[in-house]
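Consider the single chain below, provided in structure tokens and representing the form predicted alone.
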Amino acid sequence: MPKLIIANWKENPVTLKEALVLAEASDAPCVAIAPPFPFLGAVRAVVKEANLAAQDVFYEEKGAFTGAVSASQLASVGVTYIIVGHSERRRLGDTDEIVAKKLRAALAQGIIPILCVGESREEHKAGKAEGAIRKQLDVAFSLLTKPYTLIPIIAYEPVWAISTEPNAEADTPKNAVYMIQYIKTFMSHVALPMLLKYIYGGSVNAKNAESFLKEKEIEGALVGGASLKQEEIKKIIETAYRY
């Protein structure tokens, strides 16, 4: 079974025409494409094998929330996965408590959440990575009071390794495996009968994909900038099928 690739396009590309070309290049059963909200329906119409993902969600189902998009609305257009807690959303104001509400909202609508957790550069340098991630996880799952049949995904996203961060540093498979093992151990003590899947999200590209995806602890990758380049994403998908 190939490893899961989440193609997070962020606020790209500029036009629908570009989006559809990129979607067709990324179309594979092991892929979930997360385009900007305006392109969701059109992307769904052209892909034959890939799943559809949303980059974010609001935690209320309906109401006077200008600009918000609910989990039920996303489900109605065929979204299978929702990214919650991405470092870029956290930087824009999503607290751990808000992330917890979004996680619950996704699960309540039968959508698989991709929960991003990870430490900052300062936390990493100070040896506080485990504590930072433990807090994020503890709060994120605090609102779930019942088991779900879905399998949530936890994406380890070391903020200091993301290529768009100032002075970004390359992560290593050794560190990624260590942190995912830590997350697994911590989650085994969470009082919630739920299976989980673990992927990596620290600037995966065509050159380093194999070094991360060959690790059995890493069940997939959350891919940002590289997912916007047709040849890059094709190579990453090919790598996913080898492991």
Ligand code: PGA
Second form
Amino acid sequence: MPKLIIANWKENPVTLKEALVLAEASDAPCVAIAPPFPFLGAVRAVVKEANLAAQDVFYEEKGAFTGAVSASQLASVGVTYIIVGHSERRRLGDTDEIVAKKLRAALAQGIIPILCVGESREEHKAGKAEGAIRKQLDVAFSLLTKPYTLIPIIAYEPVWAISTEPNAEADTPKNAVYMIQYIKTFMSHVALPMLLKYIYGGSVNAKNAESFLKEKEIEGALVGGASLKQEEIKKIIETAYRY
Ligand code: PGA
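Please give the other form, namely the form predicted together with this ligand, since only the form predicted alone has been shown so far.
The next block holds the full complex; its first chain is the one shown before.
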């Protein structure tokens, strides 16, 4: 089975026209495209094989929450994955508690959450990565009271490795594997019995994709910047098919 590629476009591209060109270039069954909200429906209409992901969700199902989008609304337009807890959303105010509510909201609507966890550069340098991630995981899963049949995804995304961070560089596959193994062991003790899937994100591109995706512990990649370049994403998809 090919590895999973999540194309996280963030607040890009600027126009629907560009979005559709990019969606067609990214169209493969192992891909989930996470475009900005306004492009979801149109992207869905042009892709034949890729799945649809949302970059965020609000945890209330409906009501007087101007600007918010709920998991049930996302489900109704065909979204199958929702990214929760991305470091860029955490930076804009999402606490671990908010992330927990979003994770629960996605699962309640039958949408697979992609929970992002990762340590900051300071935590990394201070050798505190494991502790930081433990806290994020502990709180994120704390509101779940029943097992779900869906398989949530945990994306290990060290914040310092995200391509738009100052002096960013991709993590080493060795450390990514170590951290994913750590997360797996931790989750086997704290979570309700549930299957989980583990992916890596942070400066994945056409050149380094193979070094991550060939690792059996890394079941896919969350790709930001490189998913905006047609040639890059095509090569990453080809790589995903080799493993
Ligand atoms: P990047 O982004 O691939 O540009 O580092 C990954 C992410 O932020 O999800």
